[in-house]
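Heads up, the chain below is alone and in the form predicted alone; it's given as C-alpha cells.
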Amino acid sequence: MDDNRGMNVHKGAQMLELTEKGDERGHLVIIEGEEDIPFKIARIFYIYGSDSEVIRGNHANRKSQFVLINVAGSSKVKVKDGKGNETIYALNRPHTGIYLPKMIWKEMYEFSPDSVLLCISDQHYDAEEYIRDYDEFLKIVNG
C-alpha cells in the first residue's frame, strides 16, 4: 500500500484523501475496498436533491461503517461520539471523504444545490441496526 493511500484500523471518524489521477482529459478517483477504504464494500448509495435546510442522517449504526464523499457540490457532516466529542467535516472535493466507524452519530446538512453525496458501507441495509434516538445512543455508548 502506498503511504498516501489505504487504511489500517480506525478508532474514530477521520478524513480520507483518495487517489486521484488526471490529465488534460479530466480526472479519475479510485476507491477500492480494503485498500482506499478500510472495509469490503457491501452497499453504495447516494443522496442528492436535498436543499441547504435539510438535515439527513440523524442516526448511528450498530454494525455499519461508512465512507462519505461529495462527488459533486458540497455538504457538511457533523459527527458525535456520545462522549462529548464533536467534529464538523466540510466535504467539498471529490477526492476527499470521511471514514465513519460504527457507533458514531452523524448528521449531514448544508447541501449545495448540486450536491451528490456518495455513501459507501460495509453492510447491507438492515433497519434494526439503526439507532435513531440520540438519548438511546448516549445510553448505549456510555453504558
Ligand code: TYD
Contents of the next structure:
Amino acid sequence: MDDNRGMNVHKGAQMLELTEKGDERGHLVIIEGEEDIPFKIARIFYIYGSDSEVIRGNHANRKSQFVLINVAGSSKVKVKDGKGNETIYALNRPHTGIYLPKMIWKEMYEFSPDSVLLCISDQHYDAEEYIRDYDEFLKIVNG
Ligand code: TYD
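Could I have the structure of this protein in the form predicted in complex with thymidine-5'-diphosphate (TYD), to go alongside the form predicted alone above?
And the full complex, kicking off with our chain again.
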C-alpha cells in the first residue's frame, strides 16, 4: 500500500497468519482485502496438478503484489531480492500465507500431489509487467 491505512505496510516478503474460525463443523479462513492482506484484491488464480520436479513462477512483477496460500497440500516458495538475499518459505497450512511485494523474484516448487496453491493479487493480469529474465531483473533492481 502507498499509505498507512488498513493493516501494517509490508515492505518485504513475509508469512501471514490468516484469520481462522473453526468449530465442530470444520474450519473457515477469511481473507478480506486491506484487512487480512495488505491490498485490495483484483485477481485470484490457483495452481494445481504441478509435479514435484516442476518449478513455476521464475519471474518478478513490476506492479503486482501477491499473497500465496496452499489451501491444500504443500509447496515451497523461494524469493530473491536480486541483491544477494534469498529466502525459502514452506507453505503447508490453509491458514498460512506468504505476502510477496512487487519487484521480487519468485520460484514455486516441490508441489505435493494434492497441492492447490491459491494466488491473490492486487493487479489484473498484464503480461507486460512480468519480468521473466533474471538478468533483466538484476539490472533493474541494482540500477
Ligand atoms: P505463468 O505466469 O507461466 O504461471 P506461473 O508463473 O504460475 O508458473 O502463467 C501460465 C499461463 O497463464 C501464461 O500463458 C499466462 C497465463 N496467465 C493469465 O492469462 N492470467 C493470469 O493471471 C496468470 C497468472 C497467468
